[in-house]
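Here you get one chain, nothing else, as structure tokens; it is the form predicted on its own.
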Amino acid sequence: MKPVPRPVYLDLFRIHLPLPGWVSILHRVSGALLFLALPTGVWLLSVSLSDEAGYRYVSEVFAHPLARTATLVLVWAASHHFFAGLRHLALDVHWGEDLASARRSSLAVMVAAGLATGLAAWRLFG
């Protein structure tokens, strides 16, 4: 049998990941986003709980469209990380390991995270 020539140069823009691969990468990206946003969230919480003026200040910050957009991104990150984490826990106990089940669970993660983000967008901007 003739060996398959392996690519020497990997062009990352030409590699097509399957849906479970995208869910796995986005799980890591969303986890990093949540981790990086944690200090700001703790600071905003401490300011809002300090006194009435701090609460008004944080309310004014969240009234800005850019802050609402950042909140929406964090809602997506939290929901995607949650649902993808549930999927990975199911894979750890060997549920849905075959290809068809992995594709279905990946699609379910993407749809559930999209629905949660859409609901949050409706509440934030509606």
Second form
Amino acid sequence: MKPVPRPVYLDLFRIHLPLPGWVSILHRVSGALLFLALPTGVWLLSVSLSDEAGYRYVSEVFAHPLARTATLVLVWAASHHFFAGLRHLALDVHWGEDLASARRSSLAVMVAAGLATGLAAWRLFG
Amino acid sequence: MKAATGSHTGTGTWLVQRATAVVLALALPLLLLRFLAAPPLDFAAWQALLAPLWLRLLMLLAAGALALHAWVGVRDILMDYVHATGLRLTIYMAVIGTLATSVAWLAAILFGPVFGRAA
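Structure of the form predicted in complex with its partner chain, given the form predicted on its own:
Now the complete complex, all chains and molecules, led by this one.
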């Protein structure tokens, strides 16, 4: 049996993602970002623990606005991934599966990650 | 034996993803609180902060869970977007190499000469 052809809108300006969809795709994006940052993080830890000069070097790296901006992006990625992951675990045990709760918890994930990022921004740039 | 690609590998990886998520959700906030409670002001303080054996073991445990978690996640992303099998397997190996190297490197840092005397 031939499947019935369905309309496919891959035009990004026509796709309208609901809030849980945004949480989901950003869960993916944030996870990929964190994976990519991992080797650099281990390298920085290695240098910071090698000796006094290494520690000073890493401190200077983190003093640079670009490094602080990258750190802020990673704080957002880590917090979004964390809260969206908790939401996933809750859904796995069938908590909050109805549409209204799913929308509410999605909003909560976005707000919580936003607050964590805002707090980090205040500490990094304030 | 399970096939390296294709269907029917889902339930095992799903469980790995959840189990490692729970480990990370418990371990990472604990480590974060510990680091934020006493931000290091110099090299000696930084070394002292990481010196306790339980802390380094917890970091290594979290790193192991993170590597498994990241492997399942990145694998899912690649299965969705990279359809050329040869290319996908090549990226798989690069991802596994990156994760395994990162964990081994972290173990070398945490249990190497820097802390060898303190342990």
